[in-house]
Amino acid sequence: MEDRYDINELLKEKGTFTGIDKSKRKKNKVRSLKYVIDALDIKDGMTISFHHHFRNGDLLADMVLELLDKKGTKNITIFPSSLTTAHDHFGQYIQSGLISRICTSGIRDRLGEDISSGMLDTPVIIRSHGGRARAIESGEEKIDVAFIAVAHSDVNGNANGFEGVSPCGSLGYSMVDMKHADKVVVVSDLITEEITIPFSVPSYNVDYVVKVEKIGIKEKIMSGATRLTTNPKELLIAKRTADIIEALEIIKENFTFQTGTGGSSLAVTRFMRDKMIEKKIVADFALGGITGHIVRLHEEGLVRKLLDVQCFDLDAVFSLKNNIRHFEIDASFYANPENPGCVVNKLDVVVLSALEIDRNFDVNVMTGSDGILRGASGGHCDTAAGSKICIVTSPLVRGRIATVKDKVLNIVTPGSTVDILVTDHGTAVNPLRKDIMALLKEKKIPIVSIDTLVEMAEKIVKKPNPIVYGDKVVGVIEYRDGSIIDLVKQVI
């Protein structure tokens, strides 16, 4: 083989080594979130995007939106993995001109009332967690500036969610905006020049670092919907859901199992403790938005990992810190559709909760029954599409509404995933699921009809008035692969 290399030539031309000038090596990203606004040069029509891992306690999306504004910025997109309480007052920015269109997973409180009155000319567009990923990952959306409230960094932009004096747990729905955002600004009130050790945000994807006074409220992380209930009737949902998962013969060595938010959810892991227990089986993983009570699970051997996308408590938090086999997750592992790898396709069972459910097992999660946007998508129809069984728990009627009815107002996931309802008045099962059907027929487990429930919750609450909509569309609500599944219209 002929050499690469005339040697002879190779030696006439060598050089000297002048050596590096480590005076010029940059020192740190940090500034301040004024500098890197300005800097950032953020025009009108850019998107900019925001995680709700601090939930109820977010500050950050304020602070940046606030500095936007009295620069006159217009027409920007906001991206938020979710919105909150946090984001009551967002309207404001509406408004002004700021914000010209919202592209998130949930709206709530008086923000919800504000889109639903029409106050936003472009329909705001609902995407569940997976669906989120899989439109960041496939470029359907672009982000132009990720901005990212984390607990601790470093003056590089190593940074986690977990440690310091504002820890909120898990970045999961960051990471993927971090990944393929054009620019990355990690935000903080602990900023050290020691690398932070482990790091969820690695510095190389990340541009600025921000010092803030105070970037979250770790107080506010846990909402009503992620309390343990003392209410008899979510209890008795919960305890039946549990008998059912048992008769299905779920609850066997290296089970999956995710059970979401709200009351009769959550507690549903109180009884399947009792049974693992019992059973002497241990569940391989849990999943999702992670709780205090799936961390005692783990902690007392009863399940071997936890895959965290989002702490729902401070119990969570300390967990993700301190417990080697609670793992942080990010969106697109939890449950982008067009990931074939998504773990939300590897569970055994899931546990969901629910606003409204109809005759063809269609469960609604983000309106009211007044029609007005206070709900979220979040993992549900992922959750629904990706489990071997589904479990919705609802009570028949919530004060004088009815929760099973013949129509939801609007869908989020769609009935033909959904395999199971639990309520206080009786179980029903998809009729598209016989082989469940037979199966707790066989272990005895008393079964209605989806029609008898909705009938059963017509005679205590009657129907209501039916509600007044405008033409206009106040938002569109993506299914997980990007289809449009349902509008929510504007309520008069």
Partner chain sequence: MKLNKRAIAGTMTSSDVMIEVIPWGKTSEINIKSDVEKQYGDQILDLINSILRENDVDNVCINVVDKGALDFTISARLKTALFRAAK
Second form
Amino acid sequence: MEDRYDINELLKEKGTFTGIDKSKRKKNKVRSLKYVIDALDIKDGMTISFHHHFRNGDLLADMVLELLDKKGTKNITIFPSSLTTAHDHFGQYIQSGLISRICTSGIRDRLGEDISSGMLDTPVIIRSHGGRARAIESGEEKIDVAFIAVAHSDVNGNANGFEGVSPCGSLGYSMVDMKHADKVVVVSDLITEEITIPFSVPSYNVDYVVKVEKIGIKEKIMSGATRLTTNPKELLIAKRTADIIEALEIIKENFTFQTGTGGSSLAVTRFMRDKMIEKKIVADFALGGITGHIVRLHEEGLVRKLLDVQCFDLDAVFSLKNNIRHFEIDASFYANPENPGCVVNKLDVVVLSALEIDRNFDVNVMTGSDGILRGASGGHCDTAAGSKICIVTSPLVRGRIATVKDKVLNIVTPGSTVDILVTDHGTAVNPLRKDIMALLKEKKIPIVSIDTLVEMAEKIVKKPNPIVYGDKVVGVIEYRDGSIIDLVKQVI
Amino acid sequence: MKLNKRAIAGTMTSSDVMIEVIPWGKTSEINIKSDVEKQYGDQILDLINSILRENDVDNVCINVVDKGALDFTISARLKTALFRAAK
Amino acid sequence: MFYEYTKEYILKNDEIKRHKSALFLKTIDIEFDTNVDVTINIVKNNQIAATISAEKNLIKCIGVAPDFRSEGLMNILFSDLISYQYSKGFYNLALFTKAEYETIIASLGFYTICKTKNIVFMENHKNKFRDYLQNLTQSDCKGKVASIVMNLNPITNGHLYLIEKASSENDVLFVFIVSEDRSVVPFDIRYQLAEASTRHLKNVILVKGGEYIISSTTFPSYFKKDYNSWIRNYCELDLTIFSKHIAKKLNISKRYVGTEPYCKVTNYYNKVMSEILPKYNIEYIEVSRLLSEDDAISASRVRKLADEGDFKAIKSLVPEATYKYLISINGGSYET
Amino acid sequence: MEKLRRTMLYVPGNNPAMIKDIYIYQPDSIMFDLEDSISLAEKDSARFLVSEALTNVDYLGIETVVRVNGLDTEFGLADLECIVKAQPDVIRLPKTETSEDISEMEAIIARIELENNIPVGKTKMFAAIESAKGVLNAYSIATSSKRLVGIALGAEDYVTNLRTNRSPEGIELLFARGQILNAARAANISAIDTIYSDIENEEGFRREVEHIKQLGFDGKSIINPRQIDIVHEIYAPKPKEIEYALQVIAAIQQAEKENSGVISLNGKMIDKPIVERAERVLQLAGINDMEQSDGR
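Show the form predicted in complex with its partner chain, please, because up to now only the form predicted alone has appeared in this conversation.
Below is the entire complex, every chain and molecule, led by the chain shown above.
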């Protein structure tokens, strides 16, 4: 038996109450950006993270990098959830030596060209949204400082993305960062003394709060309402896709789905709506990037829950704010492959797009037909792997570029997870899915082989000159589990 | 085919091509700006040269702004521009 | 058909419709320039979705409503405008734009001729500027090479004084005569009078300024005498073209200007010149104007006197060739 | 068997983005337009574009129709010279008023065919009737040439000519529709109804298609691919009709096997009209793989 509990020992250890001076309580966490950057002492080899919920209207990443650059900081890793045209000029920070490594989901336009030309010595690490969450949670990537732009925060960092002057809606991608980063800085142009309720960022995760004059360029963050396409080709693809979803008997009570925001994916939702009303069916949840059109289904009672990792328009933002079952989820819950409960695993069907798809159904959403980085991995391979049925929609050719081809330039999503390809020139089913093939044949849905589509495309556009690659590897594409699925070569 | 004046045909909308034909006293010159230059620049040049040969056109400057036009469109636009230039 | 928009072509005299375009541009923070010959709008659901205008060779006032960006409306507008201007005989088109739009406009068949920190000047023919530079002069320029850019409208003793001074201080002097024909005296005459009046100066080479030296293309404000927010940009652009390309090609290391007592725009232009030229190792030399009866001799003063028929007063202010010309057009008689 | 012409899809002749793969919408006929959708300044470029498309693009066996400009314009003849060589299935003549309009164009087409080693008569013709005079001459137009495979109503110009306008119910078109339809049936050629231009009004479009189907038209000229499925759906036979048609055909085959002169089904005699109707039902249902004659 142990000795009796020594109360004196406890008193000595904890100290006794001596009174409190209320006025000396720490006031709040608000500091200037410059103060924070100096105080955090961001130096060589450190990793800082951002999110891309403000998309093309993001101002924060540049504000931070500009200050660091002025200080002469070198050799840091930037770890944004994605990069947009707002970050087009980041080549200058690579040239100045500030940025020596980039991990991201997307990279495009001028920065994509810069990277593809070999500007950065270390290859960019491309991860899916689920893969990024996995890398952070597993400790594979350590974030020293997470800078989180929010639309509204209180003085202690309780924050959300759906109030304020430049709302972005869900903060899903940054929720993983805030839990695992060493230091978390919340930045906004609306900071109130009053507590932010509801909040997506809890203040206990936040070290500093920074007020800036403007956190985002409103018109570049998102549009008011995503417009439904009137493009006949996109409508054709969408209708065929909806017909297939119906034929595959997916539209049953409590089914679940995710549709992208591309012209045809969005229209798929519209055609599905008609079928749901006709069959009197209610879906359990819609997942993913949420748009006003999905919100409408929710508000009409056709979809019970919206699981929202990212809002795509202001209608979605308003809904996130007002509809209780429109729920903000983080990237790990969304798609981390090491999290067996991640929701992509509960998807009955996902409709995705592609820059390129080949005979093996391998999909490229990262590099253009010229081999240059101009896309985003996003949740593509995550949802393809998780869903029961993954449908890729795409026109057979875009302009003079074949979308369906012999071999994709880069693989992001392996063909073994892609089940159906719907194009304007015909629908192909992955031979691995004999069940789907049989069901569609039974329902008299016309099917062609992927080889036929490849040949049709080549007949239309003719064989292009091969891309001239250099020896340097400029990008490493990670599959969601962390293995390397492809390398992106320098383009000369 | 004898060209009398400069002429232009086509548009710069997707899948189209705008082609300008300028008769001049110098060796022919073909300038191509194309969204798919890397992949199809050579083929576009070959196509244009073959149409010029077919129509016996020389000493001409051809300016091409291509927005991913297929061969049949490039051919139609060049023929239209030549037709207009020959008027 | 499948078109979901209509197009409208607005000509200069259609004030009401032009006003609509102006209002539209205002909503996207662009100022409508009333000096345009034609405006083309793309209209969707009775609202302007995109607009473009042109005055002669210059494309202006380009705007696309935020909701309609990335729908290829610019491609439609540029195609239509190029075709339209082509039918009017304007084959070579140019424009100024901000750096952020350079790539997209380049994809519409335009080539960057020159850019400054704030603006990019682009043209739709690849070789036009190259040919211009090649055709500037045949002569080989060695030693100290200087330049003056002048309107010579018409040439006066004031101009001549500046030319003679620069001529005497250098091995070669290029006198660029602004060729834009918006001056009172037509360019051909201005050139002839200058030639006659400088014949005695063997190291002076007269050059037609052409489109790239203070022309309505490279410097639209100069001719309208407006003093808007773009003037600094235009000045910088014009002077960068001069310094970076023209002076470099001709080995010019100095540029002379006369002091400018009257014109606000010219004055400002000179001020910007004094900042930019040294960056390219070109010396900026300002020379005080020659006075006559305590008043600077200027072309405008001469023109005013000619209008009043005071040829006696003119005689002492201008070279002989100019004097004869003014008399011939004003119907006066020679004074001996 | 007569060719199906439920949908004749307009495509502006100067739009390469549409022309290059318009076949994906699977209309029964594609109609390249050189006429009203093309501005005067672009008549030449549309002509070259359609000609190159016909020569180079694989339209997957879908009937190709080119609407040329009338011979009374400066473009008509040039259109024919350029287009006939490119061998579309059909040349559509706009604003036809008399049988002479057809003969005049036929003569030119025949000459061009001859000059270019195309079998004379290969190029079929289609006539659009867009005026009161044309409507009154419908039968003589319909019977004016062996090349003529159909006539169509062009209502926009026609109602202007009548001094009225189009109404949702279409009472103003009753006479013209009846006249054209009867002329076409008497001449044993296709009858195609006019366009419906309000793309957004799906309800109105459906009503009109049901109306013209009931009148007896073979199909409709359409201006947007979105309208195709609706027309095909309305023209699709009901399952009962298909079942009956299949029984009729089975009965014929049975009778043939038995060398029986009289064919009966469920105790009722099957005569020629019943057989014809059955065949058409199966064709519309897309079940029939029987030979299709080209053109008619």
